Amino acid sequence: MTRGQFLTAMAFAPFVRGTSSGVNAQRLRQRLEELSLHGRPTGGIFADGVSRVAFSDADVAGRALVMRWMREAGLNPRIDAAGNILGSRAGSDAKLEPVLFGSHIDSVPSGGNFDGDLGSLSAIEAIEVLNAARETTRRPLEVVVWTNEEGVAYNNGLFGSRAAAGLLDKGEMDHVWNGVSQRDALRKIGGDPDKIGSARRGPFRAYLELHIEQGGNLDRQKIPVGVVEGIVGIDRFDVEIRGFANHAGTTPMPDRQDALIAASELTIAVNQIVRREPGRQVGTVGHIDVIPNAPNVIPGLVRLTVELRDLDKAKVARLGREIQDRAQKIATETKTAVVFTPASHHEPALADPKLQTVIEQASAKLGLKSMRLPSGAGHDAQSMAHIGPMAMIFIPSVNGISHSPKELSRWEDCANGAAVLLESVRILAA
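Return the structure of the sequence above as one chain only, in the form predicted together with a further copy of the same chain.
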């Protein structure tokens, strides 16, 4: 999508009307645009995207703005020890577990204005609608904006939700990024690293998160609502391929131990093995370093990453084994040594089946078609799945583009998503 196409797509629905749920689509749009100012490139417009990396000055400013809106909605926001922003709305029965919902507002560098922001501001919008209708739910409601979902800072995302679920790694508070410890970064946003354990949260009836799909399924099939079956498991391997660096002019072809030839065979093998069976599994070689990386030297050493994702963890494990078996054959054929080291393992996080049904009921009530699909991307919801029932609502991403200034969702789809979130909350909190 070109910048011009982006602007045209945005202009398609300039006058968004409220839906039957009471969501004020115009207010939601205005707030997405206002939040986008924090981290916008100098002199840029909304279509130029946003860089609001967690703990940056833009993140601090964006969080202050979101807290202002939460206060205006009567949510009396507080910041927990992990920097998460939480705001509560009383229900008629204070003894019941709350319905928890929200998302994040941090972004990747040169990211888009919908990833995270939509779910966070739609959660506040849901409260606004209930306030305007003077509607009291039976259960308490709790809105959350999680800390550092993207994990650009400290190369480790879902920080706030992992803290809430008790999933932080030992020593994680001492990690240093850009010269600042995780501890000090938390202090910058109002967290309390010395009491990080207090961020562990109590039980909840359900955790709901509205998010853009970040893939092209809903957009391609023109279905406004995605009901997430779960967040895929991810196995990532660091692979080292050792050949022998030598002069590219003087070393005959049969004598070479070219690590890049082996890496190329492996990259193609990952693609072939992942694609040769039906299903929605994906596999990617996204990172590659070649040493010495000179035009006239045969590559002696290659380091690359292999990443596999699927909702079925047995399939992820099997694909990993098949790829490693093939890698050993490639090593033999190319006279190289190939070593796989597991770099990270994330279990799939399945959405609660009953909550999926609730989202489908809410969509149907609003006259919106829905479909079930997995989330290929990670989300704070996967942390919550460790400690309670969770579900996610997806809306279409135009052309499936995300983590890019070209990331775009239609305003109408945004409002529909907020409405499905609100209706689902109404059902669950009743």
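Compare with the form predicted together with a further copy of the same chain: the form predicted on its own:
Only a single chain is listed, so you will not see partners or other molecules.
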């Protein structure tokens, strides 16, 4: 999709005035557009995407705006020790476990305006609708905006939800990124690293998360609602390749220890190993640093990342071993040293079957067709699956594009997703 096509789609997409559930689609759209101002390129527009990396100034400003909307909805937001933003609405029976729902608002660099934002703002919209209808649910409701879902900062995502599930790694608070420890970054957004254990969640009835699909299945099949079957496991490795930096003009080709050659062969090997068997597994080399990165010097050091994803954790582990075995052969052939260090590990998570049925019932009530499908992206819901039942609602991503300024979901689909979320909450909290 070209920038012009994106602008045309946005300009002529109508405001959907409401749905049978009472969702105010115009308010939802206006809030998505207003939130996009925080992290938008200077002089840019909505179609230019957003860079709102966790713990950045843009993230702080976006969080403040979201908390303002939560206060307007009567949620009285609070920030827990992990920096998660939480807002509760009382039910008629305070003894019952709450229904928890939300998402995140941090982005990748030059990301889109729907990833995470839609689920977070739709959760607030659900509260607004219930308030306007003076509708009291039997169970308490709790809206959450998670901290650092994307993991751009500190190279480990799902931070807030992992803290809530008690899944933080030992020593994680001392990790340093851009010269700032995670401990200090957490203080910047109102968290308390010295009391991080207090972010552990108590029991809940269900966790629901509305999200854009980030793939093209729903868009290709023209189906407005996806019911997620499960979320893939993710293994990420930091890889360091050590060669020998030397003069590019005077070092004969047979004598070179070129770290970039080894990195290039490893990148191709990841692609070949992951692709050689059928399945939905994926493997990516998505970040690379070359040192000294000069045109007349043979690269002596390369740092890169290898990431593997699949619903089958045994397959992810096996592929990781095969890639590391191949890396050692490449090291021998190129006279380099290749060292793999595990950076993060997220277990796959299956959605609760009963909650999947609830989402399908909500969709049917609204006259919306749905289909079941897996999630190839990681989400905070997979952390929540460790401590309670979870489910996710997907809406179409136009052309399956995400983590890009061209990320786009139609306003009508956004409103439909918010309506399904609301109806699902009503069923679970009734």
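Residue numbers count along the first chain shown, from 1. Everything numeric here is computed off the predicted structure, so don't read it as measured data. Take the two forms, superpose them, and find the largest set of C-alpha atoms that agree within 1.5 Å; that set is the rigid core.
Taking the list 362, 348, 189, 117 and the motion between the two forms, the hinge point where C-alphas stop fitting one rigid part best and start fitting the other is 348. For the chain modelled as two rigid parts, C-alpha superpositions between the two forms yield a turn of the smaller part by 17°. Aligning the rigid core between the two forms leaves the CA of residue 308 offset by 4.1 Å. Fit the two forms on the rigid core and the C-alpha of residue 253 turns out 12.3 Å off between the two forms.
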